[in-house]
Every structure is written in structure tokens, then in C-alpha cells.
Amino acid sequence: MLDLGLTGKVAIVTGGSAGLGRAAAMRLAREGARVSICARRKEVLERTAGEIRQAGGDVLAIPADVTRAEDVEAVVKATTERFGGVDILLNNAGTSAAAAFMDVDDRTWQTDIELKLMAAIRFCRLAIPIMQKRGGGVIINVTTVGGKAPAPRAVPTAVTRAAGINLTKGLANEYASSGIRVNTICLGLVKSEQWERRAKGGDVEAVYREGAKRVPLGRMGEAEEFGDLVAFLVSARAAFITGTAINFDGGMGAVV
């Protein structure tokens, strides 16, 4: 078995109650990391925390709305008090918001900016000094392939995700000398709870089959595969990888 060197590391996973965040949190915990997960839905958050504990993991569940600066501060404070610091930050919280440009009002733009960009900025601002004191750390910002090559009618998400990719490269360059690596995973079509909600109680597998038609590999990605990629990127095995945007999309992205 490949040792990823994550035993005892402390990770914060935003949007960690379900879907991709849940898969990443469970994978990190399985590798021996101590994990803080945050999300808005307390009951779902606690259920995921219970599953991680049942599997032998060490987890702290913190109900939080990452669009609120005070909640971001509370998550980092609770994590450092419980585990002594932060080594890994996965900025995963977010939801799809895609519409035609003229259909998106100011409030929708601002909401998306707060959720997908400002939340990541605030978490990074708080976590980076802690990582510097610990001699390094790893940050992953979850974005989308649309942040590289936007499709029509894909705002505001395409714009905020592009900003996340830019933030990733800037932070990677600025904090490399502190031993902090920063990368972004650019999602394509990956199975998650968001797709289940879109199915509205219908046949979600039919939704997945339809989505698979757009993917060169002929299927949508699995949440567990996302968790595997996260675990590798934050591990000692990826120590020379920073400042890069990795497409997790089965080949569907228009650019590399």
C-alpha cells in the first residue's frame, strides 16, 4: 500500500457534509488525517461525521455558512483549538449557478462571489499564517473546467471559478518559499448530491447517463475518485506539484 504520509495531519474540508466534500473527508480520514468538516446543514454534517468516526477517523463537525466571515473564523478557530493547527485546506464549498448573462442580477453575482471566491480567500487568509508557523501546508481550491474555457450561459459560476484558478496560481507563487503548495482541481461532470437534487426524486441514473454522453471517457466521474485525487495532491507524494490546475473531467474540457 502506498503511504501518503498523511497520518496526524490536520485538514479542513469546506462543504464536507455530502458529495465531493464528504468523499474527500472520508478519504483523508482513512489515511490518518484529522479532519474538520463544515457545512450549513447540521443534520447532514453530523451524519457524515458519524460515518467517519465509525470508520475509525478523527473528525470535528462544525455547522457553518462559509459566506459569513464570522463562520469562517469560527471553523478555523475550532479546528486549531481541537487539533492544534491546520496542514491542509480544501476549499470545496459551492454549487452550480449557470445562466445567460442578462438573466443574472447583482444579488446573484454577489452571492456567487461570496460563496466561491470570498470564502476561499477568507479561509486562505486565516490558514496560511498557521501553515507558515508549522513549516508548510497544502491548499486545494475546487473550481471547474469552465473557469478555463467558459461555455455560453455559464455565468456567474464561470467567472468566479476563473477567479479561483487565478487565486490559486498567485498564492502558489507567493507562498512557495513558506513550503505551502496551492493547486486547483477543475471539475467536469462528477456524480454528486447536486445532481440528485436536480433529478427531483426522479431517475438520477438517467441523468448520469445523459451527462456521460458529453464525456470522452463515456461516464461521469465518481466522488470517490475525486477523494483519491485530493488525497494524492495533499500528500508527500505530490511534493513537487504546486500552482497547477488539474482537470478532473474525463477529457471533456476544451483546454488542458
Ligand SMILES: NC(=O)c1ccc[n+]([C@@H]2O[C@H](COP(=O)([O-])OP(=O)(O)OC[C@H]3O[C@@H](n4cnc5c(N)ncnc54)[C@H](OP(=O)(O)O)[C@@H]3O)[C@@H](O)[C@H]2O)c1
Contents of the next structure:
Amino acid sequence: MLDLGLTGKVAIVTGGSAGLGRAAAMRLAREGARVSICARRKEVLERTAGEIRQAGGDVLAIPADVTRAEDVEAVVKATTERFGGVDILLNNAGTSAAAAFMDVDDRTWQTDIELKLMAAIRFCRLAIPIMQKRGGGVIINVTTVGGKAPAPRAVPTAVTRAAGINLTKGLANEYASSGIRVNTICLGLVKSEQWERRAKGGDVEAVYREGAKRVPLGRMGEAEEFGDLVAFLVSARAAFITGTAINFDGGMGAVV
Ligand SMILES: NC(=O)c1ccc[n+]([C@@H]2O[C@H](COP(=O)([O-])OP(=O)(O)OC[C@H]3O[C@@H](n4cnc5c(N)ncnc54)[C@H](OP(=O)(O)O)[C@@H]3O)[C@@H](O)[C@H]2O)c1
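To test you: the structure above is the form predicted alone. What is the structure of the form predicted in complex with the ligand?
Below is the entire complex, every chain and molecule, led by the chain shown above.
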């Protein structure tokens, strides 16, 4: 039995109502962490919070749009008020945005940067001083393997994710002396609600089979496997791991 040492830790999971964030929040709560989840759709958020509570977890659900600075502040404030601080931050909220370069206008670039980069920056700016006061903490930024090796027609997301990978390493270097570890999980293709939406009510398994063809391991990842990786990385068992960009992609990424 690997004791993760997460009992009583306080975790913020952005985009914790669905998909990968939901799986991570569930897993952290099961390990005894107190979890604060945020997302825009209140009813989906409340449903997930109810499921976590039913499984015995301690959860706070805060409706928020992470592209709004005031919402980010409200999430951190409500979390510290309820749980007394923040030990773990999972910057996960996001959505796919990949198109040909000429098809992406300024507004789309800016929206992607606000969602995937500025939200993480704002959460880190607020959480780091709290972690410093507590003697340390752990941050995981969700990015993609495309942030390391961009495919054609993968903007704006590949660029925004590259910035997230760089941010991760920079923060890891800057705050190691404060006992704060910062890593990024570079995603490939992992089953989640966003894929169900893409199936538009059709056969999601067919979508997954199609995705699997692009993955050397021959299948798409499971959200629960992502939750397992998050739980390990934020745990005491990963205390020597910081500044890394870990591919979670079944071998799909073009680079290590
Ligand atoms: N699954 C994959 O294959 C894959 C691949 C590459 C990257 N990713 C990245 O992994 C992360 C999780 O993706 P997923 O597949 O789990 O997606 P998902 O199933 O669509 O879940 C996304 C979560 O983020 C929330 N969210 C989205 N925009 C938000 C906003 N502006 N403010 C607050 N919450 C927001 C959603 O809730 P609301 O809509 O209610 O706000 C939901 O809880 C994302 O950053 C995504 O880009 C996933």
C-alpha cells in the first residue's frame, strides 16, 4: 500500500465538475484531501459535488469562470475561508481549440490565452503566498504534448500550452526554496466529457476507437488514470519531483 499522505490536505481543482478534473477531484477526496472544485455550469458542478460527498469526501463547489480574475479571487477566498488554506492547485479548466493558423482571429487567440494561461497565472499568484505561509505546496498545470511538439493546424492551443509548460518550469525554479513543487501533465487523448460532446449524441465509443488509432498503446487514456497520476504527483511520494513535464499520452507525443 502506497501511503500518499494526502489526508487533510486542501486542493483546488479548476474545471473539477466534469471529465479529467472530476476524476482528479474524486481521487483526491478519496485519499482524504478536502477539495474545492469550480466550473461555470452550476448544476453539473453541484452534481459532482454531491457524488464526492456521497463517497464520503469533503468538498466545496464554487461556480466560477476562470477567465474572470474576480472569479479566480473568489475561488481562492472561499477555499481558504472554508478549509483554512491551499496545499494543492490543479489548473485543469480548459477546452480544445485547434485550427489552421489563418482561421484563428485575435479574439480566439485572446480567449485561449485567458482560459489556459492567464487563469493558471492568476491562480498561482494567489495560491503561492498561501502555500509559502504553510511551508510548501504543490501545483500541477494541465497542458498537452502539442505544447512540446506542435502539429500543423493546432493553434491557438499548442502555443498556449507551450507557455503553460514554460510557466511550470519557471515557477518550479523560483519557488523550490519555498517548498513548492510545480509540474505539468502533458495530455494526449483521454476520455472525457469533451469527447462525448464531440460525438454530438452519436456513438462516443466510435470516437474513442478512432482516437485510439493515433495512440501507440492502442487506446485512449481513462480519466481515472489521470486522477491516479495527479494523486501521485501531489503526494509525499513524489516529493523529489518538480519542474517536470510528464507526457500522459500512451506514447503519442513526438518528443520526450
Ligand atoms: N481529454 C483530452 O483528451 C484532452 C486533451 C488535451 C488537453 N485536455 C485538457 O485537459 C483539461 C480537461 O479537459 P477535459 O477533457 O476533462 O474537458 P471536459 O470534459 O470538457 O471538462 C472541462 C472542465 O472544465 C470546466 N471549464 C471549462 N471552461 C471553464 C471556464 N472558463 N471556467 C471554469 N471552468 C471551466 C468545465 O465545466 P464548465 O463547462 O461547466 O465550465 C469542466 O468542468 C482541459 O484543460 C483540456 O483542454 C484534454
